[in-house]
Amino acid sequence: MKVLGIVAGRHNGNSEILVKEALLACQAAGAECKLINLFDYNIEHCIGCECCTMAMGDVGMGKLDKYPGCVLKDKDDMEKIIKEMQTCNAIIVGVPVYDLAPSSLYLKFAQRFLAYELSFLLEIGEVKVDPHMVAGLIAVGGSCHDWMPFGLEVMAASMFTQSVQVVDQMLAQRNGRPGNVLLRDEQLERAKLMGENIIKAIQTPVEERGYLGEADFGMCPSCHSHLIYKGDPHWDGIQFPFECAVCGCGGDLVKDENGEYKFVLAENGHIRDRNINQARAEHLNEIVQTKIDFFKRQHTIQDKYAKYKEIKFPAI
């Protein structure tokens, strides 16, 4: 069992100390444990050149013999850290929460991970084995959750391209200092058994794999986020009364016999699931269409494009 620990904040941090309490759990009971902070590390900002989605396409449709990979694999850490990641059976990732949202250093790591999506590197070869990676994400916050609300649920959102499981998530609340949580034991236990529902998931046949965390923990039944949105239609036609923004599991809000409103899934629900390997490929057939659209009406787009080319504004 090899389990990685990520974090994205200040050394001897909150963040640091729960993902270290969920990997001693999980070097207990017997894994191969490792430690990475991202401040170590020199990590590009993606700079949106499209090229790893270009190349995906054309190595899709036969054009492509092979894969190039991120143009800025050869620049910094980014590639290092994603092939050490891929032959882990887990992950634990602790990131601090600022202005509602994880971290700026963790954005910009999590938004290189699509040059490196694993369904796509298994699908040609580039890695052998899949490793059925499963994940445990801990937020934490200086206050309560309304002001950390999109803390886990971008952080999960950031799982789907290396096909990861997230099978237990922890907000850790009102930390506002480095070492506050040293004062919270409830929290120091809360990781430690986060560390344990990891092992037990590695150790579950990978069919069998469900959440572990607590049941009633968000309202999507399907990831547990805690973000519902009235639905839009797709680029196909397929729409749903409301989704979950994670996820993308689709279906209706339903009072129960207490009042209290669950979101209850469609029968095809999961249609659009992004935990799943094949519904997230859907989104790929949506890019090739609009990039086939795209450079059908180039002489279009080169005749309006002139226009803003010339526009030149003072900058500061």
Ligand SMILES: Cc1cc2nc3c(=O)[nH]c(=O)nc-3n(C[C@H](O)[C@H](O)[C@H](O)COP(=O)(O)O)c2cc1C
Second form
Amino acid sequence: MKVLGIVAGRHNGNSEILVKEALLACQAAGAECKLINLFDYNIEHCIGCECCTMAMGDVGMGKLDKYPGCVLKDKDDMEKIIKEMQTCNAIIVGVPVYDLAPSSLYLKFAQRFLAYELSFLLEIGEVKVDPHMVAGLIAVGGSCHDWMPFGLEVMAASMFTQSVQVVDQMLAQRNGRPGNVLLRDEQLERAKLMGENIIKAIQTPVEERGYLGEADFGMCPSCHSHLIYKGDPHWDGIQFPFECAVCGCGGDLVKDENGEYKFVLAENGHIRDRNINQARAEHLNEIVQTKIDFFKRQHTIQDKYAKYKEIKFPAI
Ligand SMILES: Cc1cc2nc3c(=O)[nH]c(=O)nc-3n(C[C@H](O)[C@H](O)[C@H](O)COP(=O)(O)O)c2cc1C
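Now show me the form predicted in complex with the named molecule, since the one above was the form predicted alone.
Full complex below, order starting with the chain above.
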């Protein structure tokens, strides 16, 4: 059992303490544990060149023999981290919430995952063994849930390209200064339980793994996110009354016998579930259709482009 702790908070900060507490439980169960703090690594931000996805498409269509990888691979530490991560059975991620959402350091890291999409690397044999990774996510904030509404949700959204199954999540609230969490024994206990849950998940056959956090955590019965919004038509006309902002499951809000709102999945509620490979493949179809339209209508784009390329406003 290999477990990697990933921290995006301050050295000796609250995120690091909670991840260490979870890792100690994994270690006690016999796992080999490593811990990285992203502040110690050089990580470039994704430049949006799309070279990775274009090359993946070309390899898929047989137009290109070898996947060249991320254009930034020799410029920073990302490849080293991802290569290690993709050999692990589990990751435990601790991230501070800044402005309601995960800190930019974490986002910079996670938004480089696309060039290392696990299912693609497995398909082309670059990664030999599917690690069937599971994750425990810890979002840490100085405030209560009302000031951390996108913390866990955005962290969970970053797991899809690495095919990571989130089996446990924790919101560590009211932790401001470094070490504040040491006043919160219940949070330290919860982090320990996360470590135990991670071990339980690793030791469960892949097909039988499920969510091990509190059953009533969040609104979505599938991924346990709190963010459910009123659905709009998708690119192909599919629409649900309400959708989960994280996994994309569709359903409706229904009041139960206690007058509490529940998000109840539709019969076909999983057709856009981003945790299901087939549903993600359908999204790829959407991207391909958008691209086909883009290339078909090049003359229109070029005609309109000139105006915007010529306009210059002063920078600062
Ligand atoms: C720029 C900045 C923005 C922050 N915004 C929020 C916020 O929106 N909500 C919140 O609950 N805490 C917020 N915090 C507090 C941190 O989440 C908190 O101090 C946390 O314990 C930091 O984690 P660390 O000790 O692992 O670095 C913010 C802190 C900073 C520096």
